[in-house]
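Given next, in C-alpha cells, is a single chain: the form predicted on its own.
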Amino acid sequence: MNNNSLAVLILAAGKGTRMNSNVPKVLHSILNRPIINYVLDSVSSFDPEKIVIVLGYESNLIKEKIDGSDFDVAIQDKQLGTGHAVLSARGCLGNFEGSVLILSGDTPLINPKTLNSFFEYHASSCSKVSFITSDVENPFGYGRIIKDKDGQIIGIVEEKDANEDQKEIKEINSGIYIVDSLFLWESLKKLNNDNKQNEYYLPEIIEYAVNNDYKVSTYKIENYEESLGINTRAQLLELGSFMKNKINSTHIDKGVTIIDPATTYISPEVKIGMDTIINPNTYIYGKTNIGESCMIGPSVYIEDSDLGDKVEVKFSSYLTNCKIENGVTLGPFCHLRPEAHIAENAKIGNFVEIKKSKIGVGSKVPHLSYVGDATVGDNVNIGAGTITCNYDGVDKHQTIIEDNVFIGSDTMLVAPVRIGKEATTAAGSTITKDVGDGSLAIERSTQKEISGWSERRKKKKESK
C-alpha cells in the first residue's frame, strides 16, 4: 500500500444505543480489549500518512483507553449521522490529497490483508469511491446494496429506510470505504437529512457519485465476518466467539494443547510455546508470552506477563504484569501483582501474594504469606504466615532477604530491614532491626502461665 497517499478515518463518535449501555460502543471489549483497538491495529499496520479518529460521546474516556498515540482526534459534538461525522474530521485532514480509508471503530475483525487488497483494487479501478460489500444470511441492521437490472450499483439504503423488498437483499454495505479526498468533500456538501432518522448518511455519497457519472466500485469479500460491525450485545458475543475460536485454533495448530477451547480465552497478542497445556476456564490476556512445556490452569488468569519454559501455574492463580523464569511452580490460589519477578525453580504456594518483589533461584514461599517491595535471595525458605510490613502509612519500604535464609512461620518483617546470609528468624518474631549473617533472630514476649484458669472460668459462669 502506498502510505504516502493514504489517510485513515475511524468513526467512533456514537454511543451505540442498541447496546443499551452507558459505556461507549467502541469501548466494549472482546477478549479483555476495547474493540476500537483492534481496528486501530489493523490500519496502523499500513503506516498511513495520517490517522484521524472521530469521537463524540464520552470522548475523553475513549482517548484514555485507545492504545498508542499516533493519531489525531476530531470531535463530533452532535451525532447527526456518519456523513456529519466525516465532515467533523475535515479540519484534521487539512490539505491532504489522496485516498481516504473510512471505517467504523466497531469492526474488530477486519484483516489488514483485506484492507491492503481493497486499496490495490480501488487504485487499479480508478474509481472515485469504492466500498466493501458481503453477502450475509441475516442482513438485519445493515445497509442494503441497491442495483439496477443490469447489476450496476444505484445506491445504498439503510435498514430503517428500506422497504420490504429491499430488506430481503442479502448483499450489505460493510461501512468500509476508500474515497478520493477531493470527491469526498465535494459529495458531502450535497448530503441532506431527508430520512427517518433525520441524519446525514455517508452512504449517500454513492448515490451522488452514480448520479454525476463518477466511477463507483464494490469489493465483495467472502469472509463476511471480518467486515461486520457491532451494534448489539448479541453481535458483540457473536464476533467475540468467532475471534476466540480463531485464536485458539491458531495456537492448537502451532503445537499448544487446549483441553477445552470453549472455556479458554486468549487475546490476539499472546504467544504460547509448543507442548504447553492450557486447562479449562483459563484467561490469558494482553502482551503475555508463555514458554514451552508449561502447564497452565485450570481456572487461571494471566495478563501482560512473561513465563519461561516448564512453568506450572496451578488452580485459581492470578498473575498480572509479572516475570516468571523457567521451572517455576505457582499456586494453587496465588496472586502475583505487577513487578513480581520469580527466578528459576522457585516455588510460590497457596494463598501467597507477591507484589513488586524478586524471589531468587530455588527459593520457596509455600503458603499464607505476603511479600511486597522485597528482594529475596537464592534458596530462601519463607515460613507460613510471614509478612513483609512494607507500608508505614505514608511510604513504602524495602525488605532485603539474602541467600540461604530461613524465615520462621508467622514472622513480621518490618521494613526497612535486611536479613543477612544464612540467617534464621524464629517463628512468631517481629523483626524491626537488621539481622547479621548466620544469626538467629528471636523476638518474643515472655510466656506466662496462669494455673487453674479453666476452673476459675467455670465458677464464674456458675455464679451468673
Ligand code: UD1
The other form holds:
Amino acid sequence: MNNNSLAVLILAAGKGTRMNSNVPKVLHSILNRPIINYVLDSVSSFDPEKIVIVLGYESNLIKEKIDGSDFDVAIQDKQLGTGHAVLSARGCLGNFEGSVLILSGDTPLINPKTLNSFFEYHASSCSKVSFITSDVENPFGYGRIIKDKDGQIIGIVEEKDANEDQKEIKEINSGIYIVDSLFLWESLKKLNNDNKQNEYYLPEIIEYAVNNDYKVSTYKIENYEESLGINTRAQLLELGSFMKNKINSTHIDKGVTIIDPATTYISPEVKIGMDTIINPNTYIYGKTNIGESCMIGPSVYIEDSDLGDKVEVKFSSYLTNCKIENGVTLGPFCHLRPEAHIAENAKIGNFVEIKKSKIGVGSKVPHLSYVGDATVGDNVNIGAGTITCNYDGVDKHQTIIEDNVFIGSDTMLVAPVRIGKEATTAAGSTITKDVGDGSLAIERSTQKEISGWSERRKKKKESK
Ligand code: UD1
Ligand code: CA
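For comparison with the form predicted on its own, please write out the form predicted in complex with this ligand.
The complete assembly is shown below, putting the previous chain first.
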C-alpha cells in the first residue's frame, strides 16, 4: 500500500532502566534479532512517506543494528517522556501533514495485518486519534483505559499515577496510536509533566482530545500478546517464548518434524521444506532457507544460509552465511564460515573449517582440515589434516584444486597455488609450487632407518 499521507514514528530513545542493562532496551534480542527490527518489520507493508525513529541513549549503536536504511533519526537528548519524544521528531517530519502512526520500539509482537486493519478502522472512523487497546490478565505497568459509565473514553492513567480502583482495570494502552498530525502538534503543546514521573506523557493527548471535542477511537484487539511491551527481562523472556512457540507451530503445521520444540529456536524469516527433521537443541536464525527431507542436528547452529534438499547437518555443526546444495552431508563438528559453498553430494566431516571456498560436486573433506579462499573442483578427496595456508600475515591468497585431485593427508598447500586436474599430492608434503595435471607432487626428506636400535636401547637401560 503506497501511502503518501502516512508517517511512522518509532519511539526508542529510552535506556530501558527496568532491564538493568547497559545495552539499550530495543537492542535486546528475541531469536537473535534486536526487538526494534521486529517493530520495523511490522510497518514495512505500509510503505509510508517517512519513517522516523526517535533515539537518545546509545543512538549510534542502535542505528548500526537496525536493518535497512530507509528511515530518519530524530535525537531526543534527554528522555523527558513519550510525549516529549514525539515532539523531538517534529523537525524530521518537516511540513508533513496527514496521519502519524506512533509505535514503541519495545512492542515487537504487533502483527502487520493488525496494523493494517487498525489503519482502515482509523480512516473510516474519521477520528483525530485512535489507539490500540487489549484486555490483559496482568495489567501491571501499563497505562489503563479510563471510561465513563457509558463506556466513553475519558483518558489513560499510568500505573504510577493510578489509584487502587484504576489499577484493577484490565484494559491497557498498547502504546500504538494513529494521530492526525495537526491535532498531534496542537495537543503536544498543551502537555505538562505534572505527574508521578515528572514526564511528558504521550497518552495525555487522549484526555486533551476528549476535553476539546476531538473524536477519539479505541481499537481493541483479541490477540492481546501483540500489544505487549517489554520493560523487564522477564517480559523479554515471556514474549520471546511466545514468539518461538508460534513459529515452531507454524513449521510443524506445514510438515516439518521438530523433535523437541522446547529447545528449538527458529527466527521468523526462516523457511523450512516438508519432511525435514529438526533435532533438539538447534538454532536456525536470520535469512535461512532449508529444503525438503533434510536432517538437522541435534545441537546445530545455522544462520543466514541456504540449504538444498536431503542435506544432513550432524551434531554440533556451526554454519553462517553459506550455501549448501542437495544431498550434502556436514559434520559432526564442522564449522562453515561465510561464503562456504558446498556443491551437490559433497561431504564435509568432523573438525573441518571452511571459509570463502567452493567445494565441488561429490568432493570430500572428511577430517581435520582448514580450507579457506579456495576453489575445489568435483570429485576431489582432501586427506585428513590438510591445510590451505592462505594467509601470509599481510594478504590472503587463493588455492585452486581442479577436478579429480587427490590431496594426501597432512598436505600444506601454501597459497597462491594451483593443483592441476587428476594430480596427487603425497601425504605430509608442503606444496609451494603449482602442480601440473596428472602429476604426483611429493615433498618429504628421505626417511632414514637405523636397524637394531630398540634392542640396543633396551640393553643400555638394563645395564644401569
Ligand atoms: C508506555 C505508555 C503506557 C502504555 C505502554 C505500552 C506512556 C507515558 N505510557 O508506558 O500507557 O501502556 O507504553 O507498552 O507513554 N521513550 C522515549 N523517550 C522517552 C521515554 C520513552 O523515546 O523520553 C520510548 C522508550 O524508549 C520506549 C517507548 O518510548 O520504546 C515507551 O516507553 P516506556 O518507558 O517503555 O513506557 P511504558 O512505561 O511502557
Ligand atoms: Ca514499555
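What we label the rigid core is the largest C-alpha set whose atoms superpose within 1.5 Å from one form to the other. All values derive from a computational prediction rather than experimental measurement. Residue numbers count along the first chain shown, from 1.
- Annotation: Cα of residue 447 displaced by at least 2 Å between these two forms, core superposition.
- Core-superposed comparison between these two forms: the C-alpha position of residue 456 differs by no less than 2 Å.
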